[in-house]
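There is one chain below, alone, in structure tokens, taken in the form predicted alone.
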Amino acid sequence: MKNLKHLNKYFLKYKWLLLMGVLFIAATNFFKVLMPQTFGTIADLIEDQVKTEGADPNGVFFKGLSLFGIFIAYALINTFFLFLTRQTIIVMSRLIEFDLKNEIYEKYQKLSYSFYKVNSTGDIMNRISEDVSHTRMYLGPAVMYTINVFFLFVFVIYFMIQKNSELTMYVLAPLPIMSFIIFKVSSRINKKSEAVQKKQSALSTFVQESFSGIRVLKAFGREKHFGDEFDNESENYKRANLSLAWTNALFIPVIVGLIGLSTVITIYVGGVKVIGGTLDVGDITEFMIYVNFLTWPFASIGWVSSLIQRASASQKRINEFLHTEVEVKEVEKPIDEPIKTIEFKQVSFTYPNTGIEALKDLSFKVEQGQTIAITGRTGSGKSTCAALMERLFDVTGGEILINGKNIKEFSLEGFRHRIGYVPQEVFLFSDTIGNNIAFGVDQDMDEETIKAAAKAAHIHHNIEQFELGYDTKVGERGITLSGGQKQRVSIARAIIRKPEVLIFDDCLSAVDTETEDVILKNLDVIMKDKINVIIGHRISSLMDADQIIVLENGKVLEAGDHQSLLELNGWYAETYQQQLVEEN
């Protein structure tokens, strides 16, 4: 159960529900085991009747009748009370399911990026998913059946010991075997539950890989491929539940089994007894409706401990995330002032998750209406820089600063909405792309600033051609949209928020020179007051930059600005010069 000490907060939350629903199981209990002794009553009314001579089967008759009709408000009244009692646990459930998904999402939210980096996507999905909805038959069906049992057996042995307490001694002889079972079964469903919980994952994340790179399954031509794949994981993912369901099925009978055996003992024993003359045939009636009563509750048993063990085996999934450590902290402290400059000093940064040393020593710093651009050849630091720098990591050495200030001192949610970011691996929503564009804005934007933002990346000539306009839906991930097209977008979506930092990581890789151009000449203007960052390998997009750095293995290689790298005739120069033999 240590697993599930995380959920007692809900409990105490919804304490009042808790209570309730204990009272409504108690109260539906004690109406349930007064429903029997109306139905002992009335058979030894049958065996007066038969053994009594001249008796009046017309008084016989009412007397029944009116006992019948007493059996009929107690079930009326357990039921109104079943009725409320899951009112207020499943209820209770339900409330704590839609609690602890959000947790969970907020937790989401708070991780840092390395966590997506080394988490997949469908294993992610199904902690919040599945693994949720498992842990929610605890909170309900579990709870709700373990305290209707308790109830039952105790308000059950109270009236047997009533009517003989030596029959109910021979009744529950059975018991301790049916614990000591429940208890070696429980640890066998509860490694299988880990087990059915980690290939479902393997299953979710492999489906959900296959979809998003469905344009390059197609391409290489590798669906019967993947179909075989998905056949041996579905079969692992198979394997495991069948083995979990295995357990279950030996579990269920054997405790049936066993409730069975004491139905045969009440028979036997009471049935000597009432041929000695010390119990009554009403008594052996009540005491087989009682035995009857337990059977359920204790063949449920076996039901909610497998419940209770998948809960603690999806619970532990879903605390390995919950407690997982936020690398990067947030803080109270806003931004109080524009951004007027961004200092890398003596920056070092390694990948938590690799141990690859991506930049050494990096020292550089841009002011307010300057352009600093980072260029080097693939795995030189570049885009580390621009992730370093919207604080999507920690520096692992040195400091950033932020006019003049550690970048960790102040707000991410603050400093970030002052950042217009264009990525290097562009991602757009299943959505219009309209509101691709007004995402990062906060208030909605009218049609014409969206417009005005798309005229400035070029694109609004485009949306214009679709049928819709910018109504259009771009499918997942922006797959209706060309690669050029999707970067423009984003162009477009970083600008919008009019940000005092604009940071655009090779985010013009997929559009012609002259579209690339025509882009940034329309960003000019926006660009003036603001510090930009450009990323890339085009050597005419970074060229008008007031400074350029050359990185290899994350440290600076060259750097000046596009006259002064020339004339040192290295990396810089000779790249220019190839890519202008490209062009022509």
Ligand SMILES: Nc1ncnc2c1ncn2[C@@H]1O[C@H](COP(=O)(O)OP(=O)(O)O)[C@@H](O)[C@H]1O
The other form holds:
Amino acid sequence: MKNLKHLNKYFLKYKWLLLMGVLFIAATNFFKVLMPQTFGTIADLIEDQVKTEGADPNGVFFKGLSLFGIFIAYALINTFFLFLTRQTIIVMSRLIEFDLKNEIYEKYQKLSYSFYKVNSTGDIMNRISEDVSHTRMYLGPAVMYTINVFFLFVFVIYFMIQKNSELTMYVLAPLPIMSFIIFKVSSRINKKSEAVQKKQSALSTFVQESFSGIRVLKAFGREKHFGDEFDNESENYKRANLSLAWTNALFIPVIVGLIGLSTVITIYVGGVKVIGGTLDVGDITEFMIYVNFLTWPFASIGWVSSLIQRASASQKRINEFLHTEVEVKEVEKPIDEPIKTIEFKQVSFTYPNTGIEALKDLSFKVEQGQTIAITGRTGSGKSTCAALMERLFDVTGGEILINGKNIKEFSLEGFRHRIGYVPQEVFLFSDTIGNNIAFGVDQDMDEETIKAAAKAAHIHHNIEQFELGYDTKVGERGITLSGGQKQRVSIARAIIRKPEVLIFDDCLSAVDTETEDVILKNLDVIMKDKINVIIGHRISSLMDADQIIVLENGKVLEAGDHQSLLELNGWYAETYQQQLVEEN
Ligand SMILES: Nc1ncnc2c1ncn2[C@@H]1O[C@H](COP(=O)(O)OP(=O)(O)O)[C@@H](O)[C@H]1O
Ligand SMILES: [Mg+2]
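Please supply the coordinates for the form predicted in complex with this ligand, as a counterpart to the form predicted alone shown previously.
The next block holds the full complex; its first chain is the one shown before.
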């Protein structure tokens, strides 16, 4: 239960719904328990009619009929309150489900980038969908049936004792045995349903992965292999489910059998008492109905306990994420001001998940109106450098200063709003090209602004050629853009924000040199008084930068402007010569 504590705040939030629900449950059970009494009275009437000679059959009939009318009235009131119960408790569970999903999603948004590197998408999805729905079964049905069992027991046992306390003892005698057996069986069910859950999670992760990698999967002709693997996973899932079904199948017969035992005891002991003249036939009738009333509640104890255990396991996993610390923290009193300078002071960074030291003692400073270029071999730490500038991660050594102040003092949102970032791996949302460009600004940005950004990114003329222009859908169910086109849409998306810092992470690699020239010329105008960070391999795109840093294994290999680097005659000069030859 301690895992489920997290949900108490929601019970508090919806306390009125819960309280009303409890009252309705009490009412529905009260009228339910009254119903057998009218039956008992009818049975007694008939018994009298049979025993007494010369009694008026018509009188008995009408009396019986009116009692039957009362019975119907009780039944109607009972169901009316049952309806209200569901309208309060089940509605409450849906409201809490909604709140909980929002709470988790909000947390997901806050969690740092590294969280998504460590946890699989399938897992992240499962916790907000599967697990929350398990939790809801606790909030709604489990709570409802528990309160229900409580009131039904109190009322039934009260009325039974009123009728005959000795018979009550006999009837209730098998119940402890029953409770024990139900507990045993339901624990088995819990264990097995946990196994089912695990297999289901494995299955959905597998499916999810094979769909996101469908292009590679097909290109490599691995359909059969994946199909077999899927069969395997499905087989495991099926086995776990069948095993659960087998245990479940045992459950109901055991309960029905035990309830049957109680009924037999009622009839035998009661019959002996009737013959002895200490009990009426009507009383036995009532008792039998009461015993049957207990059938479902008893079954539900086992069921409810399995619901609660499952919900607890789910909530435990949800809590794990809810309590995951946000690594990149927002400060209490953040500052928000235009970015004028960025300075790296002996910055080192080690990836927490792999322990790879991606940057070592990196220092540089860049000011408004300047362009800094970072180059070097793949894996030398260029993208890491970009990620740190945006504070996707916090440095593990040294510090990053913005306007001379530690980057951690800036409000995250305000800070990132001022940055235009073009990632190395382009990602476009399954939406129109227009909306993809306007992603970082207001979605209903006017068309002119979107076009201007597209023109600056030298993609406007391509978009115009599409039949639907800016309304063309891209992504999963839309057209497939070429690598270079995607990069340029991504560039337009960064430019439209009118950023104070523009970071290009290797994003000109898939466009030809002429397009690159056009884009860089446009940037000269747009980013005139701003900070430009260009990461790339092609020297032609970096050579005009004010500073150029060559990284190797996270350390600065060479640094300076184009001219001084050429004079250095090292890696940079050599690479430049090579690229010139290639171009010619
Ligand atoms: N998210 C990550 N988690 C762990 N290690 C990473 C991650 N991203 C990059 N690395 C590692 O950090 C080093 C630098 O990578 P990166 O900055 O991407 O280089 P570049 O952009 O120059 O190709 C590489 O050794 C790479 O394997
Ligand atoms: Mg990179």
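So that the term is clear: the rigid core is the largest set of C-alpha atoms that superpose within 1.5 Å between two forms. A quick note: this is a predicted structure, and the numbers were derived from the prediction, not measured. Positions refer to the first chain, counted from 1.
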Practice prompt. Please say whether, between these two forms, the C-alpha of residue 246 moves by 2 Å or more once the core is aligned.
Written response: yes
